[in-house]
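Let's start with one chain on its own, the form predicted alone, as structure tokens.
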Amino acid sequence: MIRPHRTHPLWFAFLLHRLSGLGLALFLPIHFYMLSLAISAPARLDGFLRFTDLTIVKLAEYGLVFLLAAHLFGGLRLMALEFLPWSPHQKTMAALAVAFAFLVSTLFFLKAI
């Protein structure tokens, strides 16, 4: 039985939220070791971006940046459930929120491809 709190949609919105973070947490020690190549072996790093120009790469790329900005967006609506007073428009905000991160991935995506 589904708890009725976990249809709203704000709870989805958590739940992007927490989820994109988990992502992002996955995503960054393999950012910095990639970073570190450039110092270590500069051989190995180059060989790394030749495999970045892969089509599916640059999906993944695009998913990352999504979950970045939905992270960041829904963050900010998190914050601002915190500190400013309770509002009826807080579903349109998720939705603007997954709308800027979208968005910002989006235009992400066209501009590597």
Partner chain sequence: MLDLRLYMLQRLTALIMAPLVIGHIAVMIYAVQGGLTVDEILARTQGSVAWFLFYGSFVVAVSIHGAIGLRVISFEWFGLNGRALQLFSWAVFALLFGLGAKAVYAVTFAGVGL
Second form
Amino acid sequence: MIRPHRTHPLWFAFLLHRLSGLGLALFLPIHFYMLSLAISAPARLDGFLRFTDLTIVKLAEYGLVFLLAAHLFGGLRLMALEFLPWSPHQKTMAALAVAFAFLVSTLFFLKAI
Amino acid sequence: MLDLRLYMLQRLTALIMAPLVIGHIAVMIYAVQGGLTVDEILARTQGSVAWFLFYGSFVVAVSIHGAIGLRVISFEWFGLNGRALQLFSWAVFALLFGLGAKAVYAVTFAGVGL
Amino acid sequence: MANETQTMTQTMTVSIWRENGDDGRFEKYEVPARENQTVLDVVAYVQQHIDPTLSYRFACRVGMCGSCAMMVNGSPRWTCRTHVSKVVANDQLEVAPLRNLPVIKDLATDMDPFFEKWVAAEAVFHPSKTRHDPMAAITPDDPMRIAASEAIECINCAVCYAACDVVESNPDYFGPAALNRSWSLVNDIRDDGQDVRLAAVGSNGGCHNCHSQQGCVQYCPNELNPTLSIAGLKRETTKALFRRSR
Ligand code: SF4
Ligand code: SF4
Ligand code: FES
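Next up, the form predicted in complex with the partner chain in place of the form predicted alone?
Shown next: the complete complex, the earlier chain at its head.
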């Protein structure tokens, strides 16, 4: 799939945006379902929340927060590209979006463990 | 595939969600410290109109945004088109909106006598 | 003598796509490995010295006409201005017809769909005056003139069209070149077709399909920026929407 004509940073930025969006869309129904247990089956949700204390689950959460932050900052970059005057620093902006996503999700992870 | 109308909806919902997601990440970073419990979540959100509006508008926006996003992916990557694509997009919207609305209701007003 | 043997042995292998109403396949040819040669030179060598039935297209050889574009080692290039030494990988050179277009024979693609989309995108001038009217006065520092100038050096080579993944997955998408041309006309005050143009670029195959991956920018041999032009169209169509609803 990663054919020669695609090996440039902004194509990878596109791929990250698409895959993070896809991942979040698949995760959200589960997320919503778990939250709706708060009233109908609080014990089950609490059981699940305790399960999220496991380090391996924390790592998975780290990944999810990274996807969310990457989609957020990547999306802001795209909207700036479309609606603000053109910037010649497209690759830098894409790299910054990923860097911010990494920063924010790592902060979450450090607070979580 | 994406005409002006869907494009505008996608950008509009993105603009609505941007501050909400920043808020959500901030709350997550704050709330995750010391682990999460149901009581802790409910203590924050139950009966609160502000949280209802916060999560409520997020659910509306994300259902539209997610449905359009998955629509583009299933067309470009999996060749879905025509009526099947239309149905699929609406199904994604309905699923996200239904589950999301239920979750927002559960953490805000479900246990509260209005 | 020694010298001649040396020149003889300095060869390289080139894989060239052969297709003639069948499924097509790469075929290998031994060609001289010259220090200074373009990809088009190599293709021409094969046609002139090895297999005269090889079909390909070129005209100007100097990067003006836009007819020689092919996939070179998987990336779209204008072959007359692409030096082999710049793109060769592990002594391998692979030349294929331009992506996203139907193949007529071997390396020659059918450019009709590419140009039909220029018309569909209203990348066509609609005159507002006749030859009897005075010439429109446009100063060089007019912002619209500057925006148009940035988009006008297109040679219609379809390199961007081959680089674009949205073109690949969405047969209706007009592609970067057509939309880039539309944008230069949006900035032409002499043009009288702005409403139909904005409607066209806002339609199903229009600018809103672009994901701003900038493959087109990456490969355009004339260093044009179709992504910038498409972003401009996205803004103008959005503005027009608000104008209409007022
Ligand atoms: S920026 Fe848009 S037009 Fe250019 S290659 Fe990417 S999707 Fe295609
Ligand atoms: S925009 Fe660039 S790559 Fe595309 S057709 Fe014109 S010159 Fe070729
Ligand atoms: S032959 Fe004219 S541009 Fe290459």
